[in-house]
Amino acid sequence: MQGSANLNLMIKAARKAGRSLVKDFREVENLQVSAKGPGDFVSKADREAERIIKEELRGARPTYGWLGEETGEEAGEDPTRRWIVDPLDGTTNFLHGLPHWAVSIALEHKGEVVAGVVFDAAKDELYYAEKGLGAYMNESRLRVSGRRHMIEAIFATGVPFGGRSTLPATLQDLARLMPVCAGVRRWGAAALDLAYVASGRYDGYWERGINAWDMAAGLILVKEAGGFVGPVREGREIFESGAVIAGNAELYDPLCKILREAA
């Protein structure tokens, strides 16, 4: 796909941060790690990746706003545009030597995500999408799966850890969904869960208690690959509620029905 200047900038930043993370991932045992909260860790590698991305993006677009997992929110001179960045989605996987983590970068314009990049540096899979131009992985066009029956479908979610308040609701979701589908996966990286829905590897995904930077880029990947996204509770904004459902065209509605009844 011939992307815009902004998308090309995002891809460049994601690849640069990804190279830095891969180098640290090879020496994961030596990383200096500090506790950010129960079950939620941040490493020097994580902070360095965000520094690289911020330098690339804000250096080229200094008027855009910023929302990053590690450095928080900063207003820009241009109130209509904002970068939304997770420099290392799947930090716990990274720190345990599990090669399932990603760099996630999204561009928001007037409250809508218009471009997204998710880079799985460990597998060299670059997912990217721009509004109206489709979704891609490396050079291949992405389409959501064509499965039509719940019993054939695999879904993904994030199971809360460390005593988070959303655990009871998520367990209820699982109790309702697992008997009627082919399985549920919990791989610990929301950006990749959404990228896998976009690529047809998963048929759907949901999660409660999720941050904007975890899902922003993944949402446009799913939409541009022909899928649907929405909040768990109807009438709520996805970012505001921190709860999202995504799925292919055939299974999105039945997935919503199960999860919203549970809610």
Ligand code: LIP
Contents of the next structure:
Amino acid sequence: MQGSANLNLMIKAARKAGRSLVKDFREVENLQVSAKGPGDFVSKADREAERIIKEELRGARPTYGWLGEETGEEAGEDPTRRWIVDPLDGTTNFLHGLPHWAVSIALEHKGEVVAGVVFDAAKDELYYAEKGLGAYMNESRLRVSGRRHMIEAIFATGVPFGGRSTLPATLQDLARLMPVCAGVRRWGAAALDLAYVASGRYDGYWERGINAWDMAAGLILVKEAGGFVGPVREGREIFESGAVIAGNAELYDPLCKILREAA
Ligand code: LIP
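Let's compare: the form predicted on its own is above, so bring in the form predicted in complex with ligand LIP.
Everything in the complex follows now, all chains and molecules, and the chain you saw is the first one.
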């Protein structure tokens, strides 16, 4: 795919941050056995990845706004464009030496995500999409799955941890969905859950209580791969409500029905 200059810039930044994280990830694997554990080290790795991305993106496009997990929100001279960045999605996996985490970078224009990059650096899988140009993983075009029956479908979600208020609703979702599908996975990285819906590995995904930076890039991957995305509660904004549903063309509606009834 011949992407725009902005997409190429995002890919360059994601690869650079990914290289730094892969180096740190090897160290984290060693630190598991230390008494102190890898907590502080991982926070540093996370912040360093955001610094690298910010330097690349803001260096090249100084007028764009910024929303990053580590450094928060900064308005830009151009109020119509902003980067939405999670330098390390799946931090808990990274911390525990589990190779399932990603760099996530999105570009929003006039409130709509127009380009997204999710880089799974540990597996060297680069997912990217641009509005109207399709979604890709490395060189291959992505399509959502063609499964039509809930009972054959695998869905992903995130189960809230650490006393988060969205836990009861998520448990209710699971109680309603699990008996009628082939399984639910909880792998701990929303950006990759969405990338896996885009690539047809999962048939759908939903999660409550997540942030714009966890999902922004993944949402355009799903849409450009022929899938659908929407809020858990009809009429709400996805980013503002922090609750999202994504699915292939056949199962998005039945999934929404189950989750919205539960809500
Ligand atoms: C995480 C998500 C994960 C979700 C967690 C958290 P982080 O992002 O990707 O799927 O369940 O609540 O938001 O904190 O690793 O960037």
